[in-house]
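Below you'll find only one chain, the form predicted alone, shown as structure tokens.
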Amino acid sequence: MIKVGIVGYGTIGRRVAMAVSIQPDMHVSGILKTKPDYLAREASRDFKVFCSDEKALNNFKEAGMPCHGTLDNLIDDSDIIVDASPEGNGKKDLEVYKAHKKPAIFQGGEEPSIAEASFNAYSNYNDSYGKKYVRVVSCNTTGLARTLSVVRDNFGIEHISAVLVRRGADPNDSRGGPINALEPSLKFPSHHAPDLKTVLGNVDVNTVAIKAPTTLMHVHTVQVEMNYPATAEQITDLLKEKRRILLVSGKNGVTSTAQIMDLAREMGRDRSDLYEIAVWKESITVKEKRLNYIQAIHQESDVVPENVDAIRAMMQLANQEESIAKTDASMNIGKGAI
């Protein structure tokens, strides 16, 4: 059993902790919190809680909440760390993990240079095999890499153009925005294009992002110039084979992100999460070598199975197919088309 420490217990950290806890070959050694808030109290029901430093340790003691030590203790008790701390902390944390000679996984908010490899289970699992420091790419990049890797592997890719309509904030974030506006990124391409190249290869890609006043999901419109011609039926069948891609249809009442998230609730998932990338079947159109489709990303959860697979790759526990199959089975991923 690989002992996994989780640094940070926010949107991603708490989900990764639960996902790791149900794996047959992993165990959560503990989670790290900086303050004794409601999340720390809830976490203590299932996991050992560690404090970030001596000051935090005293704050937990004053709040009457259990704390099993500091970051150093958590690292010593773990075989590998999943760092899900706030964006930008990774560079500082990396030096701590190196001092303890412990491998670590970082999230997509960190720069690619922080790690030996960026990770996506479908598109480049083997690049992280046996590596000590790996970065799981962002929720948007994960969604693009999953579907585009299917196209790349079967028809080749000459050019990608994607428009990303992004949620304004996660549901628990009252500070996000915009409120009554659409806010386009003014950098062309957006940061998603170079990030996608870290896991998909040196493809020609252009992206633009637009922030919207919603907390539910991201939506991508994707256009691909393929190396070889295909049909919409061929693309649809290939996507359908992948458990982490969910084909949805407006004919069945799924016409917006609201219905997709309602569907996720009906699946009975932990926190109503949707680990799969939802692709509208009607949007899959092909004219010779030009492919178009529209997909939706649940930004809170699509990277969670990727973190689990990254652990197996780094610890050399399983090959790509074996790891994905184990993760999907444990997390009930892959219900087919809706």
The other form holds:
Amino acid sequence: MIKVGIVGYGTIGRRVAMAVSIQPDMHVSGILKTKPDYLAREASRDFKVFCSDEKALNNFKEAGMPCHGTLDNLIDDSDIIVDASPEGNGKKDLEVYKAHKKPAIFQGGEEPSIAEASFNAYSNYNDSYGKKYVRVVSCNTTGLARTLSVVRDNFGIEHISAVLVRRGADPNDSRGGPINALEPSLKFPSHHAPDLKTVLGNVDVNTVAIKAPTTLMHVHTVQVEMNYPATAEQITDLLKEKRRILLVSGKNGVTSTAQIMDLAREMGRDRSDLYEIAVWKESITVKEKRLNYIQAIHQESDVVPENVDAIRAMMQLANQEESIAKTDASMNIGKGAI
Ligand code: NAD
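Show the form predicted together with nicotinamide-adenine-dinucleotide (NAD), please, the one above being the form predicted alone.
All chains and molecules follow, beginning with the one already shown.
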């Protein structure tokens, strides 16, 4: 059993902790918290809680909450760390992990240069095999890489152009925004295009992103010029085969992100999460080599199975197919197609 330490227990960290805890070949050695808040209290029912430093340790003591040590202790108790601390913090943590000679996974808010490889299970699992420092790309890049790797592998890609309508804030965030505006990224390409290349290869890609007043999901409209002509039926069948892609349809009442999230609740998912990328079936349109489709991304959870697979790749526990199959079986992924 691989011992996994989780540093940062926010939107991503707490979900990765849950996902790791249900894998047959790994378990959670502990989670790191900075404050004795409601999340620390809830986490302590399932996991050993460690504190970020001596000051936090005292705050936990004063709050009467259990704390099993500091970051150094958590690292010593772990074979690998998943760092899901706030964007930009990873660079500082990397030095600590290096000092302890422990491998670590970072998240998409960090610069690609923090790691030896960027990771997406479908598009480039093998690039992280046996590596010590890996970055799981952002929720948006994960969504693009999943569906576009299917196109790349079957018809080739000449050019990609995508518009990303991004959620303004996560549901637990009362400070983010905008609350009454649309905020474009103002430059072509947005940072998503170079990020996509870190996992999909050197494709010609242009992206623009617009932040919108919603907390539920991101929506992407994607246009691809393929190397070879295809039909909408061929593309639909190929996407349908992938467990981490969920085809949805307006004909079944799924006309917006509201119904997609409602569907996830009905599917009985932990925290009402949707790990799969939802692609609207009727949006898949092909004219010779030009493909268009629209997809929705549950930003809080699509990277969670990727973190689990990244652990297996780095620790050389399984090949791509085996790891994805194990993760999907444990998390019930791919069971909700239309
Ligand atoms: P978050 O703010 O929800 O959680 C971060 C947690 O880390 C908080 O609980 C915070 O208290 C804690 N923290 C603060 N300083 C810390 C420190 N020094 N050490 C350890 N923990 C500390 O953030 P998040 O949304 O989970 O994002 C984490 C990473 O995942 C970022 O790189 C982000 O870009 C990426 N990511 C976020 C999303 C998303 O939609 N939220 C999706 C994919 C990837």
